[in-house]
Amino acid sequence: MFSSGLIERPVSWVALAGFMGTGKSRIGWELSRALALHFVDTDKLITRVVGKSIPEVFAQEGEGYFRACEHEVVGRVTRLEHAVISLGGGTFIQEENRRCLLERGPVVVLWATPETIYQRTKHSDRPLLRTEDPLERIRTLMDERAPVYQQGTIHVHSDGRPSEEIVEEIIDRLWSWADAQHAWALDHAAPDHTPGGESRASD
């Protein structure tokens, strides 16, 4: 579909969403390399703009301020070209963010089991997991967010799989998505018609 020099790619912009610990940053970076696109991690972008770590933002400014920063960053990354965007775990949950992202391009949602996510995040300083039972907290949050994550364009599981295999699946499915978009556009490119039923082209 899109090409740059000798690189042929299914899309020139794609976002990765999903719960914390599903591999968005790692897979996003490797996907950007495979597609020869820029890589942007929205959480890292927020920390650069605000000048504080995310735990510091939560502690000093509150979650509401952090979500406002997320919304601002979504506005920026949806204006980018030739980019793979890794979203924070809660970014896609916000309705306005979700609408903007889905209007911009495909959103790939990565999935993993609560147990896998716990193993990947148990030594992190993530504010939402500062609780006596982080695994139960993960299960609860995932149950709450799952119906929203289901609104993503493409869904891929990351449990127990090498990153190369996950990236390959994402690219294959992006090609299928791009082909379907192209076919839909062709099907809906019928000539404009006057109210009387005659094509304007015959006027």
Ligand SMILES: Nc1ncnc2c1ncn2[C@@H]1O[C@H](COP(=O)(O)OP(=O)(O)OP(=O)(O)O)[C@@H](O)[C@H]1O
Second form
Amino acid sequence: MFSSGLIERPVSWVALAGFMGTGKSRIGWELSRALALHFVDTDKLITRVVGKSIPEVFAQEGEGYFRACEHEVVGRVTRLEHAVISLGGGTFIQEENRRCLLERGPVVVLWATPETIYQRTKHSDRPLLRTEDPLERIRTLMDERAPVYQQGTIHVHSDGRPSEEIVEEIIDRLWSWADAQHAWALDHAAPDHTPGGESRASD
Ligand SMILES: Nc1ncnc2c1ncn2[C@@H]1O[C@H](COP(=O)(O)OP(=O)(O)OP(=O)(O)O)[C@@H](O)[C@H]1O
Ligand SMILES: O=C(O)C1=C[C@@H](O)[C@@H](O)[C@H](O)C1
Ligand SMILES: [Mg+2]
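Got the form predicted alone; any chance of the form predicted together with the named molecule too?
After this comes the whole thing, all chains and molecules, with the earlier chain placed first.
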């Protein structure tokens, strides 16, 4: 990772999206440490700025207010440099957020089965899962959202895997993505018309 005092990393900005409980917050934090980047968790940022927990925001201000906060936060985090951004589970679902995030850089989507998600979220308070049958709600919401999450850049499964292994896979896939971007940029670079430019390019 480190060589001659310079940090080698595939990207200097990346966002993590995906359903509740897929591990965006935990993996995002670990990824930020592995890449020596700042870490921002949009859910935590909103709770800090609003001064209320997410269940309180949903109950007292309504989901619409929370979605507006998310949208504003997306505008801000896409202007950051050197950061790993862990999004809320619904942030990438809003079209304008998605466009803005994908324009900024790679969006890694974490996936898990409804059963894993249920196990990981059952002891915490997620307003959208406050129902008689949270597992069924997870299944329905996942069916609705999966085609949208599919629009992410890189997809990584988190079921039954230790977080270190997931972080390692994300970094490998980010290197491949960055190499492909670089190759594409070279292929699409404006032709070099300086004297001797073409021969230099084919050297
Ligand atoms: N790979 C993993 N293996 C085991 N437990 C995990 C893994 N990833 C995350 N967890 C645990 O699952 C729970 C939910 O993870 P986390 O809060 O990171 O999910 P999230 O995607 O950020 O959810 P939300 O969208 O609600 O913010 C946490 O207790 C976390 O420690
Ligand atoms: O999936 C969602 O819509 C949500 C996921 C959480 O991260 C929080 O952002 C909130 O509970 C809503
Ligand atoms: Mg989270």
